[in-house]
Amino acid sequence: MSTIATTKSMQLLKFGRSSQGKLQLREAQIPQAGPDQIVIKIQASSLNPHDWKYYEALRRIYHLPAPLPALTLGHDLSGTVVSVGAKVKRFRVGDDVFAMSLKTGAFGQYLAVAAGQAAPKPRNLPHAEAASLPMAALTAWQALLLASLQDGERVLVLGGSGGVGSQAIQIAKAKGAHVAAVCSTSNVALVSSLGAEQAFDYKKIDVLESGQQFDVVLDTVGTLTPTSVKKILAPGGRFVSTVPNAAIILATLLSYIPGITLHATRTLIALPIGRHLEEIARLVEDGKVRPVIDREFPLEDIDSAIAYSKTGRTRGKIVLSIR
């Protein structure tokens, strides 16, 4: 008689069951690889604000008197390939990879992901550091692609010490831009070490009143609006926000219409594109981009990790170690 292989996975169960709507580490079946998938034994994941915001929304839904399935969270991961689908050519069993999975489930020991969402792990990084990169670095990479950043242009990054901002500074610098960043007093040294040539301490200086102009303004915290950013955008400048809201989305749509005289406004949600991760990995291996990790928590202590993320004072990323 065959047995079903099981693993541990952090799951949200329906209210009324033993978990009372909290995340709990429970037994789950090890997934099988589909034709275009790889199964990864996860060594580390990382916590993004998206994860706990999704969790908070789910907890409200799980109050409803309806049969709801157990759900897992997490998108970022780094680990080792343990099986590959029949159509997969890029990876083999034993390869170390990192990925941003489109579906949730990275807060566990195993996950099947589409091969196109993964990339070889940077050879010079341990799994914990590699796991901190995917969602944050992909957001930064794709935002700068959306901005059509050119060599020699001036870039301003708001939220320069955060997960996305810390990667955006380094990627923009690697692309030949002149980079400035907005951060708090305690993070001026950090953003400077990442390559920012100028740091605006928001506790002392309002960048909107600085008299300076930039070719690209990347807002990773949701501070600016399409109207307010006009003060600091150079002619032909582009404004990209990673925090979509109604005003940003409307301005984005309007700026695509011929004859509408608006600065180009763009917004995005990161897409799990493996070839972009490969480009990021090359920058890491070349020493042009490095992870920024604030704290590491064991997966079992995810509640503490979420509580710390909610303070809004995270420098870089929070990593979750998985055993």
Ligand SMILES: NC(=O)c1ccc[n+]([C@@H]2O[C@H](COP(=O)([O-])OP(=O)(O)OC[C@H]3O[C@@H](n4cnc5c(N)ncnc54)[C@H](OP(=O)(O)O)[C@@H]3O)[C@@H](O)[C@H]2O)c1
The other form holds:
Amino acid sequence: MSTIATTKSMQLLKFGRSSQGKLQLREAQIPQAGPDQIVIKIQASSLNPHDWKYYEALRRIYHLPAPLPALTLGHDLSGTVVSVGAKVKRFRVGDDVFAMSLKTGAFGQYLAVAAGQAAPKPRNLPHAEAASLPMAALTAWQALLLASLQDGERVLVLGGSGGVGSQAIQIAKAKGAHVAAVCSTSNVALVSSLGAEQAFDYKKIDVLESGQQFDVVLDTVGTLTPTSVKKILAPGGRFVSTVPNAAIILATLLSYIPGITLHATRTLIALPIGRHLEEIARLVEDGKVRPVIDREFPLEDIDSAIAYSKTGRTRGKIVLSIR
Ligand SMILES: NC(=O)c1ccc[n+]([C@@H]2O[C@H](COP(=O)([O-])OP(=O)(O)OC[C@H]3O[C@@H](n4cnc5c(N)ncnc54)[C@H](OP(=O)(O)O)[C@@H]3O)[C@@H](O)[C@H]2O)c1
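Could you present the same protein in the form predicted in complex with this ligand, rather than the form predicted alone shown above?
So here's everything in the complex, that chain up top.
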């Protein structure tokens, strides 16, 4: 049962026709927990490229002359449970949790989230750092799971300095892999500090011409195709992309058909699985994975945060503090 009355809350970020598709702080009701949900008082969120890509797509729709509801964006959050649904056994009021919510709404003060999408916050992290993890770390975790990464294999992470890549390097390392990363000159030191044993500076060398081969290639940038990646995939190698284009999606579908012999191409769609977040939290508490935070913006300054993310130069994550 919900223990919190429905009241008004400031600081919810919404947009709608009345604001002509712009982001603004508006009042909203504090949600109530459904039977399988927890309501979280959010202390921090983080921005993912998905948030502004989705926002831009929606803006086109929100300019149409149709009555559309205001919407709060955002998936990543860290905060404190204030209300627990009747069927929820894993959490209690007062627990500190972090989550990737399947539904948007994390750019605000309160959100009702399915309990299965949350996990206890790593004990050694403040909310701002924990909030940087969910979507990026889940993407990295699930991509390496999809690739069936084995102890001792060689992994190449394209985009090693980004939100997903910085987590993928550390998680692959924690799983016993030998990790190489592709990044620019200014980020060689960062990827090395995260555990990459080799860094390919894309400003100086094309990894496709390196003559090296990898068991798993994870592309978080979108520069590889199922054809081009063959040059650097070892026999039995797997290619996973978080930025699928039509060729990658087609190759993914074809590689599941029995009798068709392609190297394994996989398209990753990150899922909000709390049990995976628990595994990630364990790695964080064991000191094997750490958040990488580039900048922190107050939620009120979301436009600046989005503009920065759109430059494509983010090192790690952009955190949004919520008061
Ligand atoms: N499918 C899914 O479920 C899913 C989930 C999460 C993310 N994604 C997608 O995955 C992509 C990565 O997400 P993200 O959060 O990691 O993005 P991000 O943090 O914005 O990535 C920025 C990083 O990419 C690096 N970069 C840019 N061009 C590069 C290149 N040619 N080679 C190597 N590194 C390069 C940049 O480093 P430099 O400044 O040094 O170039 C920067 O550090 C996005 O397109 C996102 O939408 C998909």
